[in-house]
Each structure stands twice: as C-alpha cells, then as structure tokens.
Amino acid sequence: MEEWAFPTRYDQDYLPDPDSPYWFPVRETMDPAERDAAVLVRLREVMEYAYANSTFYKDKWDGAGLKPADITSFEAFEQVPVVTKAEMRESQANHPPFGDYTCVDRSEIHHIHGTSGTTGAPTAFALGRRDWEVIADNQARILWGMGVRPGDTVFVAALFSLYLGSWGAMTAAERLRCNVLPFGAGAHGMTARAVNWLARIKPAAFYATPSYALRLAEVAEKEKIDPREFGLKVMFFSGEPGASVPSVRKAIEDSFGATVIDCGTMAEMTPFMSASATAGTPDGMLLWQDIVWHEVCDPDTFRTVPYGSEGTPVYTHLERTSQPMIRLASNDLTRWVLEDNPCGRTYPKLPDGVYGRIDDMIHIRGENVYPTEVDNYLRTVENYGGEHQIIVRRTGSMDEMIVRAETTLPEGQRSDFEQNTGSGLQSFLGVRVTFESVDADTLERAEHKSRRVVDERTHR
C-alpha cells in the first residue's frame, strides 16, 4: 500500500501518472479483505495514539472496559463507544477551547473552523499544520479520482467562513497543482457576478452545494447565458443531500452539461470527501475506507448493518491526529453495498448517497419523509417552477403536511397542475398531503444551503 504509514506524511512532490485513473493504484484497487486487514492495525494504532494524548478517549474507553490492544477484529471495534456531538459540545465546554480529545499542542494548530452555533454553542474544530497538509493530499487523489487534473481550473463557489467545505476544496485543489478561483457565496448580488465570472474563465470544476448549482442556473438564464457555455466538466457537491438525488442529479446535468459528483461526509470528518463518487462510478458514493473507515450502523446498537441494508453512518479517522474522531456518530441515514464499481476502485458504495440526517425526517401520522423525497418528486413534474417549501402544523390532535410549491402556469390555468401534482406527490410518499401553487419567483431561493421545511409544531 503506497504511503502508508501513521502519524502520516505524504509526498508533497507526487503526482501519478497523466494516464492513470487511480492516483493510489494499489490501495484503490486491491483485494478489500487485504486493505480491511491493513485497515484493522491502522485503527488499533489509532486508538493506542488516541488514549495516549486524549483524556477524553481514555476516560470514555476506560468506563467500557476498553483498551485499544483489545481491538483484534471488526467485532471488536463494533465494542468501541460511539463519539456523539453533544460530547464534543460538553468536552469543548469543560476544557475550552477544543476540548480534551485534541491529541496536539494548541501551538501546532493550524485552522480553526466550526459550527455557525445558530441552534446552540458552537463546536470549534481545530486542524493540525500536519492534518491539514494530509488533508491536502486525501482530496486532491479524490479529486483526481473525479477526473481533475493539474492546470485545471477549479471555481469554488461555497462560503469561505467557518464552513470547511470550501476550505477542503480549495487546499485540494491547490495540491493537486490546479488554478484556483475561491469566489465564495453567500452575499446580496454574488450569483450574477459569479455568472459573469464563470462565462469569463471557463473553469474546468466547479465545487458549491446543489441547491446553490440550480440557483446559479436560474440566474444565468435571466442573464440570457446558457450555462452550458460555462464550460464545465465536472461539479462535485458537498454540504447537503441532493448530487444523489435522481431528478435533482438529472436538473444539474441537464443545465450545465457537466458530470456530477456527490461527496461529503461532516465537517468534523474532514478530510469531508472521503465519500466520493468518481468519474468511473459517478452514481453515489464510493467509500475511500483507506482514508476514513466508514462504518453504516443500526441506528440503535451502533453495530454495522449487512451490505444491502440501511443504516447510519458512523466514521473514524484513519490519518489525523490533532482532533482525531473514533466512531462519531453521524445520525444520517443510508444504504450501502458492495458490488464491482465500473471504475475498478474496490471500495463499498452508497449507492443513493446520504439520504439526509435523521432529526430532519418528517414524522407525520405515523409515517417518516425525508424532504429530499419531495424534492425528488417534483423536479419531474411539468410547468414545476424551481423551488418549493414544506410545512408542517399539528391541526386539533393531528398533524398536517403543506408542500407549497412554484409553477410557471398562470393562475387561472393552474387546477390540473395543483390537482395532479398533489395526487401523484401524495402517492410517492404514501402520505397524505395538502398541496398549494404559488407564481414563480416567489420563493427564497438559497444562497448556499436551502431551508425548506418549516416546522410550525415546534413554536406551539
């Protein structure tokens, strides 16, 4: 297995060969079982990294009879506590300001990012000097993966913040010996210029959320640019589901012209990309087990599901050292595989990506949506106009779910599309449904991430 050592130190000189697909052709395509038994020694010497530079992790371990030398097999690790985020909350709040399962110095800290805290405190996440040059090197051999290559130009169009998502894409690019365009998101007006500057420099990648990509195709139209003139080969998604959902997948490629590529776990995880699709196998997600081990779990017991099922994913660090995370619970749900992935790489799949978090399912009368299921549906509905929004209000004893959606019909010529759509929408979900039209360009459109769901239970 090429470079592979811990602590980690990769090359910063190497690139693969031009005509390679694989940037690591060994590791990305061996036997699973040799890179799982690889894998198994790897997460002991984590452990054993971990217990002995984190009180944190030696505390948690030594309340569950643990010891990182007890970790002989995957049933054992399965043993292994999960890291929940509620614990980094607590942890940074008793020992500020990284908590005590940072494992260096403050003084080797090199990045700091975090949560925004809109919904409570905020989680700092602190990246070693050394961890964020490995970090560099996961993501740029992902990249490469998706088809990138050095002299290209990548457009990061994501909020340059405490948000690490386009930080990761810029660094990634930035090793991988790319042109690098860090135009950002987020304020009043940056869509059409980011129009005008991508019809400009033609860049050859473009990395956003999806939310943000359809905008982005919205404005360029009203600009009278067809974004296909971007010249776009590749887009890769992180951030939020949706790269994976078919309709929404379908609307990107369809706009720009460009192959779409999901990718992301949490911020925490980062290198974030360590699920990826790749221009070989650009449906779903590939899981890089040789950079983070992904495990997808019963949401309950925290023991891993059988490929086939769902389950939640559930990650551990495999190369970092300054805030490395063992078994962080993600509660995010999807399904995983294995099967042969037409690029060759030998990695379990998740084939529909990640469905989204579990907390964002909608509970109503019995039955659990996923908003991206919404989505799904009425990107393939006629005359739909580009944004929608879920409400959900208890009325008396019951709940009551209102999808209020765009449509490009006038008014008056509206009751098929209202009466249709909110049959076929009611049958898709299996769930009963109110259904209302609004005029186009009525609704919020995102900027960076959206929010559709409005929960009026929780103001009651």
Ligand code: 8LE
Second form
Amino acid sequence: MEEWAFPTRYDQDYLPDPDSPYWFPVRETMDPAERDAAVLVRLREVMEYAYANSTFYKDKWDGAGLKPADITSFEAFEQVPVVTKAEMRESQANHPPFGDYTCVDRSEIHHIHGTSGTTGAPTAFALGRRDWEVIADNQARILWGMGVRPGDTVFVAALFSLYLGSWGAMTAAERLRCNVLPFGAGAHGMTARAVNWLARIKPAAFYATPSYALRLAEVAEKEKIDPREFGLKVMFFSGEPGASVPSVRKAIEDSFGATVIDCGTMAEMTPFMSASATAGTPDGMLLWQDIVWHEVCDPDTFRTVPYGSEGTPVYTHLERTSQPMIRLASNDLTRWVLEDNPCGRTYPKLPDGVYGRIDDMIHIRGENVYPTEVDNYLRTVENYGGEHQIIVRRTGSMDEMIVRAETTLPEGQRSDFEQNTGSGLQSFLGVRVTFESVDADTLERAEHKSRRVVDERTHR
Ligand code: 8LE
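Moving on from the form predicted alone, please list the structure of the form predicted together with the named molecule.
Let us now look at the entire complex, which starts with that chain.
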C-alpha cells in the first residue's frame, strides 16, 4: 500500500501519473478484505496513540473495560463506545478551549475552526500542522478521483470563516497544484459578483453547498447569464443532502452542464471528503476506507448493519493526530452497499448519499418523512418557484404538516397547481399534507445550508 504509515507524512511533491484515474492505484483498487486487515491494525495504532495522549479516551475506554490492545477484530472494534457531540462539548467546557480529546500541544495547532450554529455552545476544532498537510493530501487525492487536475481553476463558493468545508476544499486544491479562487459566500451582493467572476474566469471546478449552487443559478438567470457559459467540468458539494437527491442533482446538472459530485461527512471528521463520488462513479458516495474508517450502524446498538441496510454513519480517523475521532456518532442516516464500482475502486458505497439527520426526520402519524423528499418531489413540478418551507404543527393530539411552496404562476391561476401538487406530494410522501402556494422569490434562499423546516411543536 502506498505510503501507509502512522503517524502519516505524505511526500508533498508526489503527483500520480497524469493518465492514471487513481492517485494511489494500490490503495484504491485492492481487495477490500486485504485493505480491511490493514485498517484493523491501524485502528489499534490510532487507539494506542489516543489512549496515551488524551485523558478523554483513556477514561472513556477504561470505563468501558477495554484497552486498545483488545482490538483484534472488527467485532471488538464495534464494542468501542461511540463519541457523541454532547461529550465533546462537555469535554471542551471542562478542559477549555479544545477539550481533553486533543492529543497535541497548543503550539502544534495550525488552524482553529468551529461549529457555526447560533444556538448552544460552539465546539472548537483544533487542527494540527501535520494534520493539515495530511488532510490536504487526502483530499487532493479525492479531488483527483473526481477528475480535477493540476492547473485547473477551482472556485470555492462557501463561507470562509469557522466553516471547514471551504478551507478543506481550498487546501486540497492547493495541494493538487490547482489555481484556487477562494471566493467565499455570504456577504451582501456576493452572489451576483460570483456569477460575474465565474463567467470571466471560467473555472474547471466549483465547490459549494447544493442549495447555494441553485441560488447562484437563479441569480445568473436574473443577470441574463447562462450558467453553462461558466464552462464548469466538475461541481462538488458537501454540507447538506442535495447532490444525491435525484431532482436536486438533475436541476444542478441541467443548469450548469457539469458533473455533480456528492461528498462530505462532518467537520470534526476532516478530511471530510472521505465519503465522495468519483468521475467514474459519479452517483452516491464511495467510502474511502483507508483515509477514514466509515461504519454504518444500528442507531441503538452502534453495531454495523449488513451491506444493503440502512443505518447511521459512525466515523473513525485513521490519520489524524490532533483531535482524532474514534467512533464519532454522526446522527445521520444512510444505506450502504459493497458492489463493483464502475471507476474500479473497491470501496463500499452510499448509493443514495446521506439522506439527512435523524433529528430532522418528521414523524407524522406514525410515518417518517425526510425534508429532502419534499424537495425531491417539488423540483419535478412544473411552475414550482424554486423554494419552499415545511411547517410542522400540533393540532390537538395530531401532528400536521404544511408545505408552502413558491410558484411562478400569477395569483388567480393557481388552483390546479395547488390541487395537483398537493395531492401529488401526498401520494409521494404517503402522509397527509396541507399544501399552500406563495409568489416566487418570496421565501428566503440559503447562502449556506438550507433550513426549510419550521417546527412549531413545543415538544416532540
Ligand atoms: C448529506 C462536511 C462539511 C464540512 O461540509 C460539513 O457540512 O460539516 P458540518 O458543518 O460539521 O455538518 C455535518 C453535517 O452536515 C452532517 O452530519 C450531515 O448532516 C450534513 N452533511 C454534510 N455533508 C453532507 C451532509 N448531508 N450529504 C452530504 N454530502
């Protein structure tokens, strides 16, 4: 296996053979059982390292009665208790500012990022200098898999602040010897400026959230510029479901005429692109198991579910030394499979991407609805105005779901639209829905991740 060692240090001058679709042909195409055997040894090494360098892991595993040396099988590894975000917050509150799961000295920290949520205490992410280099290398390798090449221009249209997505894309593109346009997002009037820069620079690759790409397409239309003129080859997305939601994906492909690639795990898990599609396998996300160990688990027992089944991703770093996450519970939902991938990589795959967070699932009268299903349906409807809201309300003892969608039709000509879309949505979702329409361009567009659900229930 190429450059397989812990702690990891990659050759910073390495670039693959220009004709190779793979950065590391052996690691990417090897027999999965052989790879898993190497990963198992690595899991033990990472655990030994974390046990020796952090009181968080030492106390957690001592409390569970296990030692890193016990991890001689994946069955044993699945007994390692998961790490929750609540525990990380608590650790940072008790051991400010980075928590006692941080395994390096403060002088080794190269970047500090964090959660950008406006509610609850933020969590800080401390990324070591060596880790930053390894992250860049890991993600350059994944960008190579997406078909991005040295010399390509990569346009990064995501917030440059606490959010790791933009910085991770940038550092990866730099390592790949691309030219990076760290455009950012979120400032007033910036989307119209992005349209003009895209039209002028004509980058090969583009990174954002899926919501923001659709927003950009709307603004381009207003500016009378066809996004196909940007000449984009690859658009890669993380941050929220979308790139694997069929009608959202199609809307982006149709608007921009580029290959759409879904990627992304969690900021804590940076190199977060370790789940990513490739140029040769553009649908779903492959799990690059030699970078981060991805498990899809039963959300109650945190044991892996068989391939073909649904569960929640649990992630383990294989190369991080600063804040290694060992069995971090994501609280997301997905389904995984292991089958032949057209690109030749022998990784397992999430064929439908990550559908959403367990907490965001809407429970209506015994049925579960993902907000992304509403999005998926509405984007297929003619005269849909491009944005919607989902309001969940409790009337008496019943939960009610109201979908408020924009339409391009003028008032007075909407009754067929409302009736057909309402009943179509209801049969698509299998739950009762109250459907309302509003004027196009009246609901707020996301500059980052969409928040379309308004939950008016006081308790769930
Ligand atoms: C479906 C991965 C990154 C840096 O882009 C990000 O958004 O990290 P963050 O802010 O820690 O949020 C992680 C959560 O965003 C995940 O738990 C998941 O709910 C969602 N998410 C990220 N990427 C995707 C995603 N959901 N598909 C994705 N590709």
